[in-house]
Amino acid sequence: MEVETITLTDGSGYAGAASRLLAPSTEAELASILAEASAALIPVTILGSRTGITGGSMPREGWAVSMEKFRRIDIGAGSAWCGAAVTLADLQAASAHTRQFYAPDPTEWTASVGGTINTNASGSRSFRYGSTRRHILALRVLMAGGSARTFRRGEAIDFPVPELPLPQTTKCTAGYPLKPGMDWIDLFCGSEGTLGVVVEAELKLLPKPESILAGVVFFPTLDHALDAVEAWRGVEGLRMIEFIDHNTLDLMRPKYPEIPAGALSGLMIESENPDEEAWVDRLERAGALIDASWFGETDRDRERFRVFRHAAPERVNETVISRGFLKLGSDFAVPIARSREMTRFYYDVLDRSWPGQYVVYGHIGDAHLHVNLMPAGPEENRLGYQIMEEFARHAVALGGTVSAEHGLGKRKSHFLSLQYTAREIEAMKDVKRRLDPHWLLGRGNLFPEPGH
């Protein structure tokens, strides 16, 4: 079970490192490693596929903990019970044969059950069905001494927390989510491994549509886009609207030469709806390049546009690793009403102060855009992280959350003090006291400092 120590990275290049590396393959064997580490006061990292970006599966010390053995899966009528090492594919492999699916749909298929809950992942089609959190029906979890519990969806907290105000976006995956009475299933979602170890899930299934219509459609501007944006989002059925811009289209051109020369932004669509004649009034009424953009209706076309969209991250995170640097990327979210303002604003800045070296894409129909900076050298990734702090306060005056979906990790646990009050996070870290009294799951998660 146990085997020699090693350095790990995850998805962004950030390194981490364990006196133990520890691979149970059973419920037992976790509670025992738990009960061995709660009682030598010894900080345990929990590791899933590490293909998430902000250090949260990297240990800094103490025993890291893979999870690569709970792989069981039980497809039922609407429903599957996952162990944390499933990964996306498998569970969308396994549901098909069914004639159902998960509806978050995180980029990276890779990633595990256990981490997109940990992180509270959302993905492309979360413009319709929302996060990770609203998905699940039931969470079995080992705290942190090694007891296990299993939580059903509706059983409340039995302890007091108060209040805290949360962003008015679509989602938001910054903290935790206090209320009094609230779910626990709602707050171990999105909590990043400092509260207890997610060991198996049961998750919502969906019917399967029985036509959907997906296409990347490409605009001359950036103002086409948003405009077609802005007319899209109340269209019945549309379940993803996904943006691409100019600098991820010259990145992505080399492998896919195929994108038209004179498409300087793009959308990438899914509908529930496939009106094909109302769509095309739509396509001409927004000043689509319709003759050059790409549709289809059937599973192969909608996984060569997902593949497609895939590659941008892909792209971005050779290049950068490439330069020797760690990713740069953003994940803030604003209200809808906002997001026109927000994307205006990530453009002033990085034209002015980074032009040629950034992208641009993600979930706009969310309001939810990841910026990501390539720099070059050592002082254009210095300016990187000044340029994306500035990021995060306009999210935050804007009504916005400085993480939508990846979760802060350690790379960005500053940023929660941008969010909430010293007052608020205090909140937090008392919840963390009373379910890891001892501060020893996900250490450096969240909370700069341990604090207690």
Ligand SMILES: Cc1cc2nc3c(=O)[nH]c(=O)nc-3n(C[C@H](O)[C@H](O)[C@H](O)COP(=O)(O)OP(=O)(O)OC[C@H]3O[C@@H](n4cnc5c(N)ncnc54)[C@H](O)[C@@H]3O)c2cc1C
The other form holds:
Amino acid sequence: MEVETITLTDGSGYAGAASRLLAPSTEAELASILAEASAALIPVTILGSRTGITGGSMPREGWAVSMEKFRRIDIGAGSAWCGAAVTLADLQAASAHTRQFYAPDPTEWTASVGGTINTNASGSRSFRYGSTRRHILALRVLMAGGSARTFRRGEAIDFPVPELPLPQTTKCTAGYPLKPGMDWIDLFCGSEGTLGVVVEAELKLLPKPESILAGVVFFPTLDHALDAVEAWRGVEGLRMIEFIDHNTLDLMRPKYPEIPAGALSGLMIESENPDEEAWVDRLERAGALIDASWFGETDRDRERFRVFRHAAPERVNETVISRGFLKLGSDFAVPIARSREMTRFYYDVLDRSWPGQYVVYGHIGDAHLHVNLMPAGPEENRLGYQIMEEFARHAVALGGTVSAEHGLGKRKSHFLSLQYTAREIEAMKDVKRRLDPHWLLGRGNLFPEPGH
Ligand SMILES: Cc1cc2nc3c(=O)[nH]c(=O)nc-3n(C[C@H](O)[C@H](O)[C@H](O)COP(=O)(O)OP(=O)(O)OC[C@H]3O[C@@H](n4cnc5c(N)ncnc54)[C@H](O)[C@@H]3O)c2cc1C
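So that was the form predicted alone. Now I'd like the form predicted in complex with this ligand, please.
Following is the full complex, with the preceding chain placed first.
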């Protein structure tokens, strides 16, 4: 069962180390590991696919437990039971055989079911379908100490919690979204491995739409794209609006020379109501570079565009890590009505104060852009962290969140206190103490210091 002691890294380049790396193959083995750790007061960090970018799966101490052997997939009509290690790619492939699909799409398809539940992952299709939370029907969880529970949607927690204020954003993954009478699934979803270990989950599957129009639409200016987002937000059947700015296009040009020379921004769209005439009209009115844009209606076309969109974070991560730094990217979302204001704020600050390379891309349909800084040296890197904090404060001031989809992990746990008061964070810690009295699970995630 034991593999070896190793140093690990996550998708952001952040490193962790564990005194043991364990990979149980059954629930009983996992339960006995948790019972042993609990008796000896050894912290346990759970590993999914380690594509997370906030250090959540990186242990600071104690044992690392990889869920890699929990790979059962059982597809039914309208739902699938999946082991924690099932990847989104495997789930989508298995669902496609039954003409169904799993709606959450964090573009990183090697991510695991357990990891995406624990970060409440979202992504491109969340514009229509919301984040992972909405798609969980049941969870099988091992609690700290090893006891097993199965929670079905709607089963309320059996202890009192206060109501914490939630931002007016379409998604949020910053801390526990406490509310009296909330159910266990909402508590575990997004809890970043701090409250229990997800062994299996029943996930909702949707019928695959008959036809989907997909496109990567290029525009001659930034404002053309921002105007199009506002004009198209209400379009029926639209399930994705992803933004790519001019710097991102430049970063991708070596790999994609077909990006048109005159393009200064792009929107990637998918519509389940592919009324072509209406789209031509919309594109013309938006001033898009129609002839230079890319469109398609097949699964293959959509996969090609997904890979193109995914190349942006991949290229950014590789560049930053190769320069010896950790990924330095934002995950803030604001209320839809403040989207343009926040976007302008990003560019004003970056153009005024940031000497290095930066890119902006992401889920503009949800007012949730990722700003990524690519520092050339230590001084720019230091300044980058200051700028990120300025962005975090501004997002909160506009009614937004410090984390829309990545979670806070260890790298961003200091942001929690920008969004919540000390009393509200204490209420979250009370829940943590109740379910994990020795503060062993996911130690360092969300709360920088153990609070037992
Ligand atoms: C190129 C790139 C693009 C990305 N794009 C997106 C995006 O668009 N949207 C998005 O939401 N994310 C995105 N991510 C981030 C990442 O893919 C997600 O956070 C994903 O949910 C992590 O899944 P994982 O299996 O890799 O989990 P890990 O990174 O292994 O773990 C994440 C957290 O979950 C906990 N955990 C994992 N499994 C379990 C379990 N079974 N039980 C309890 N706790 C568990 C870990 O302890 C950790 O705290 C991207 C990452 C990369 C590298």
